[in-house]
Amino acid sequence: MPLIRALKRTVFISLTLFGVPVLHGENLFVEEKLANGLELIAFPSHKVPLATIVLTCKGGAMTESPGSNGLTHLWEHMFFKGNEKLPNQEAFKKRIRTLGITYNGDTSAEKVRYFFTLPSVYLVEGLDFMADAIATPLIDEQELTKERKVVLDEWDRNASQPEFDFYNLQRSILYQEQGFLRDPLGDYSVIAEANRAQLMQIKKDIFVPQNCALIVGGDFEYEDLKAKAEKSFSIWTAPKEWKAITPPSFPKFTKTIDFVMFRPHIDNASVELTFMGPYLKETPKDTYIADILASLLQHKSGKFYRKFVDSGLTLGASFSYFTQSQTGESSFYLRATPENILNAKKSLLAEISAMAKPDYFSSDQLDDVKRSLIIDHKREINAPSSFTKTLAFWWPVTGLAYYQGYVNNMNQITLSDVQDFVKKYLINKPYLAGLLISEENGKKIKLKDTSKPFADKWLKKRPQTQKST
C-alpha cells in the first residue's frame, strides 16, 4: 500500500442540467448524501461487468500532530485487517478471494483512499465488505504489532533513497515547525510506539461518515446502488458533537534560501526551485493558470523545451504545480550532468523573466495545451475504475465543484493571464533552491555541502533501528 503523491489530473468540460453534471449530453456522475452523512458519488458505466468502490476521506498528515505523525498511514494498513464480521486477516483475505476483489489504499497529506474492484454481481457484498472494515475495525494488538513492522519497513525503503533527506529538508524549510502536516510517511519513532488507543482516536476524529465520500463506478444502476449503500453503511455513525479538524495556516515563504546537499549513489545532479504558488482557497483562477503554464513549458516547439531539453543542456526540465487545499507549491526541476548543472540553474533563473514576455508562448501552443487536456480526459472517463479513483482524489482535496468546472475555467485562460501569473508568483519572488549531487561530483565543480546548518535544525536524527543510507 504505497504512499502515493497524487499528481494533477486532467479533468472535463461539464455543464449542469437539473443538478446532474453532463458531458456532451452524457451523465457523468450523481452526488448526494446518505442518511448517516456519508456522501455518495456514483459513476455508472456498463462497459464491463465490474464495479470499483472507493472510500475517500479528508485526512492524512494535515489532520495529525507531532505526536501522531504517520499514524493515519498506519491506520490505512490496519483497515485491511480484522473487523466484527471478519475477525482476523485470514478471514479477511478469504473473503477477498471469494469475491474476486483487488484492493489497495493510499495516504497523502490531504486524503486517504481505500479502493476495491470486484465483479459487479457482488456489488452488495463489496459494499458490506467496505462498510464493515471502516465501521467496525478491531485494531487487534497482535495485528498492530505485525503491521507496525510493515510500515517501518516501508519507511526504511523510502529512507534508503538518496533523495529522502533532500525532500524532507525542503519541506521543513518551507513549512518550518509545521512541516509534519505535509509528511504522510511520518515520524519513525511515533510509528514504532503507536498503540491501539491512538488509532481508535483517529477513527473517532477522522474516519466518520461526515468526513468521507463513497465513490462507486462501474456496472450498476444508480437507484439500485443508492438503496444498497444506504443499507450497508447504516452501521457507520459519527461520535456525538463531532467536528472536523481545522489545520493551522502555514507561514508564507518570505526569503530566498539556497543550499547544496551531497548524497551518495547519485550519478547526475538535480536542482529544484520551489516558489509559493497560488492557494486554491484564495485564488482558484490562478491554479488553472499554473497548470496551463506547466503544460506550455513542456510543449516541444516551445522556447523553454528547446533551450533546456533539445539543446542537451539538461537531461530533463519541467515546471509543476501540485493542487492542494492547504498549500500552493510551484517548482522548477532540472536534472543534468554534473558539469552542466550550475549553468542550467543559472540559465533557468534568467529564463523566468523571459516567460512574462508576450512572444514567449504562442496562441497555437496554448490551443494545443487546452486540446490535450480535453483529449486526456475523454480517454480517462473510458476507464471507470481509474476515473473513480481520480474523483476520490479531488473530492477531499478541492471538492468536486472545482473539479467539474476545471476545463471550462481552463479554456478561458489567455496568454496575458500566463504572463501575469509569472510576474505575480515567479519574477523577483523568494524561492527555495536545492541542489542534490554526489560528494565526488560536487567537489569536481567546486561545490560544498551547505545543507548542514539547515539539517541540524530541521532533520531529526534517525533511530538506531533504522537502516542507514
The other form holds:
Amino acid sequence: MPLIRALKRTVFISLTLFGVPVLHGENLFVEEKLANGLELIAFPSHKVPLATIVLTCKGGAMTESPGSNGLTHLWEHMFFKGNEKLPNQEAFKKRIRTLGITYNGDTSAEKVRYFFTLPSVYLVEGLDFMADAIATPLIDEQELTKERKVVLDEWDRNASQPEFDFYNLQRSILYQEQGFLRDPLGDYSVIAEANRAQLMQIKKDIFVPQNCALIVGGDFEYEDLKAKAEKSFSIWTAPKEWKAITPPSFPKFTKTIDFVMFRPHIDNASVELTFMGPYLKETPKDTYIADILASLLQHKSGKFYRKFVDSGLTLGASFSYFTQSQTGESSFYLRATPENILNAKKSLLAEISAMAKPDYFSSDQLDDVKRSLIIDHKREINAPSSFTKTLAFWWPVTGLAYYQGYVNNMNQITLSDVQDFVKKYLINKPYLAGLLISEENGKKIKLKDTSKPFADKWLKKRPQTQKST
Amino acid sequence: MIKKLLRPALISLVFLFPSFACTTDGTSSKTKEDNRLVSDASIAAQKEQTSVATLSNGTQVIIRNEPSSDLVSLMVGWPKGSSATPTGKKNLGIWAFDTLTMGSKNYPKDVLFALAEKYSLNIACSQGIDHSQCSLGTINDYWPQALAAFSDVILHPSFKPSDAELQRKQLLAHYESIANNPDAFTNELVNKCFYPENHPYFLSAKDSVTEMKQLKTSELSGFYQQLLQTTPMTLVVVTSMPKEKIIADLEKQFNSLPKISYTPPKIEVPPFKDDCSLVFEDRDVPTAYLLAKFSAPEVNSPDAVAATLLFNIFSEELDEEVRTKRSLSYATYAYTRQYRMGLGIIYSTTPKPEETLEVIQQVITKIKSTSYTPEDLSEFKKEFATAFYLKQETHHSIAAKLLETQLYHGSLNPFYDLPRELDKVTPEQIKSLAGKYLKNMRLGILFQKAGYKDTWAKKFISANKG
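What does the same protein look like in the form predicted together with its partner chain, given that the last one was the form predicted on its own?
Let us now look at the entire complex, which starts with that chain.
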C-alpha cells in the first residue's frame, strides 16, 4: 500500500492511571488522499452490516460575507435537490428509499457535513449517490425558489424560541461587525433573495475535493472501499489554482459588557458569562486545558458543583468550551429562580478567582477526568455511525492529528496548567454577561432591560412584509 | 470537545431536517438480490447471542453477548410507569426515580458520586408512561464495584429530604419551561383536548407544577418500596463477560426481592369529543406550530407492525407534498407512538397553516384511497433495515430495546422478528389501516392571532371525523 500517506495511525498509547483500561496502539482509522485531492478516511467496523458515508468540508459561516450569510446552509439544502443523475428532489428521495438510507446534513460556523447511513451491501451505490450529489448539483432556479421558503421556515422556527434574540445579541456583541462569521443560520433577507450564481460561487469556493474529506465507517474492507471511492469520486474534479478562503481574524474583546434582556415566555432566569478563551489557530495546547477545566467543573464531588448545584443556589450551572479553529468562547452558564439569579451571578464571579487556587481541584479529580476520557472514547467508538460523524466534525475544524493526540495530550495536563489557564483567560479578563428573564420576574428583582442600545445597534430585524399567512 | 451543554444550543448548528425526522425505524443480508436486507441468518445469530435466565426469586434476566467490546450495559425495568399512578400523585414516581441516584444506604450521595467519578460509571433512573427503569454503564474491570453500588441504589435508596427537595426544584423548573418551547407547548394544548380528565396518560405541565408543590418528600420512600415489592423486575445485561458469571452476580445482589406476578391494566382509548377537538393559542411567533393527535394501534395490537409502516409511508408522503413540492414547511411529518395505548401524530411548522392543512388533508385522502404496489411497499420497508441495525450499535441501545420489548410483550421475539413481520405487510393492509386509524384528530395550533381562523381549522377536523 505505497500510496497510503498515513496508514493505520496509532491513536492512543497506553496510559498508566489507576486501574485504567489500556488502549494499546489501536488502529482506528485509515487516512489517504484520492487522485482528485479528496481525503479518504476509513473506519472499518463489522459490528452491524451498515455503512455510514460522510462528506465533510471546511466551510460554513466562517467562509461567508455579509452578503452571503446563510447561503452555505442553503447550499446544503440544495445538495439534496437534484443532480445530473437524479433530476429533482422527488427522484433523489426515491433513490434514498431504494437504498434504505437514513440521512441528514448540517452546517455550522466551521464545517458542512452530509451524512448517509445505509445497509453495507449498498456501499457502492451510496458512494455513487454522494459523488453525484456533490460533483454535479443542478442548483435549478425553480428548485432554489422553493427551497428558499423551506430554509426561511427553518429560520422562523429558530426565531420562535424565546432565547433567539439573546443568543444573537451575545454573538454580535462578542464579534461586532464580524458576528455573521459565527452565524450559520444567516441573514433572513440574504436567504430570501439568494440566486443561483451566489450558490455556484460557494460551490467553487468550498465544495471542491481539496477542501473536503470523505469519511466512511462501518462494515467494509478498506482496500475494497478505497478502489470504490476512487472510482465514484473521479467525477469530482479539482479546480486548478483553487485557494482556500482565509477567514478574517476577529476583533479583540477588550471591555466587560453586562446586559439584561427581558423576553416573554421565559420561566426562571439564566446568565451566560462568556470569556474569550483559546482556539486552535492560535493556542492549541490551551484548548486541551479548557476541556479538562470543563470536565473538572462538572465533577459532582467538586467545589463548583457543590456550591452552585448541590446547594440549591441554581437549577443548573456549567462551564462549556467548544473547540473551534477560529475562536474560543468559554462560557459559564447559570439557570436559577428569579430570586436567586443575582446572587448566583455574584457568587460565580467570586468563584472564578478561587479556581486558580491550588486546593480548588484535587489531583484525584484530575485523574478521574483523564480516566473518564478513555472510557468515553470506548463508548464513542462503540457506535460506528455516530463515530464516523464525530471524525467528520474534527477533520474540518482541527484536523485529525489533533483528535488522534487528544487523550495523550490531555494526559499531560497538570493542575498547575489548569490554574495558569484560569489566570490567563478568566481572572480579571473582560467578559460578556447576559441575563435573560421575563419582564415580570425582572421587575420583581428590580432589574431593567439594558439590552436595547445593543439590540438597536446589532440585532437585525426580520422583514415584517414576509411575516404573513 | 463537543460538550453536552445545559443551555440550549440554539443556532450554532443548522440541519437539513429537524433532528427528529432524520431517523427512521427499521433493516441487510449480504446479497442485494435478496430483497430482505435483514437475513434469517442474521436474525438467528442475534437470537443465538441472547439468553434468558431466571433468578431464584423469579426475576427474569436477559443477557446479550457482545464480544466486540469490554463495555457493559445493565438495565433494570419495571412494567409500571406514571400511567399506573393515580391522578394527583402522577409525579410521585417520576420524582422518586429522579431522586434514586442521589445516594443509598451503603453509598451516601458523596460516596456514590465519588465512586461514579472514579470509575466513570453512568448511573441513571427515570420513570416513563408505562415503565420505570434504571441503567448502569461500565466496563468489565469495574463491574464488581459498579454492580454493588448500582444494586444498593435500586434496593436501598436513601431519599434524603434535602436531595429530594433539589430534585423537586429541577422537576418544577422543567415543567415551568414547557410553556416556553413552542413544540412542547403545542403538545400541551392538544393534550387538553385529547385526554379526558383523570386519563392514566394525561400529565399536564401546569397541573404538574401544582402537584409537585403539594407532594411530600416523606411519600417517596413508601411509594418506591411499594413498587419494588409489588412489581416484577426485569434485568438486561449486554456484555462480553460469561453469562454464568453475570447470573451468579445478579443472583447475589437481587435475590432478596419477592416473587411477584403482575398484569398491567388495559388503557382506555380516549373518545373523540366534538366540543373539544381544537385548541388555539395566540403567540407572536413567525411560523405556526400545528399538532394533530389521534388514536393508533397499541404496542400489542395485531395492527402494530403494519401501522409502523403506514406511518412511515404517511410521513414520507407528507414531506413530499408539503415540503418538497410546495415548500410550505421546513418540518412536516407523522409518526406513531406505540405504548399500551397507541398514538398517531401529525406535526408541522408553517407560515401558511391554512394551505398546509389543506395539503395534509389531501395526503390523508390519498393514503386512504391508494393501493400501493408491492414494489412500492418493498421500497418503504428498506429503511427499516437500516434502523433495525442502528438500534444494535451500542450496548446501551441494545439493552434499552430488549428491555422495552420484554416489558411490553413478555418476549423478545417482537423485536428480533420485526423484519420478517414487516415482510408480511401487504398493500391492502396499509390501505385498510389508513381508513381505520387516520381519523378523529384533535388539533392544537400555536400562532399569531392575525394569521388564524377557526373556519379552516374546523374544516380539517370535520373532514377527518369518523
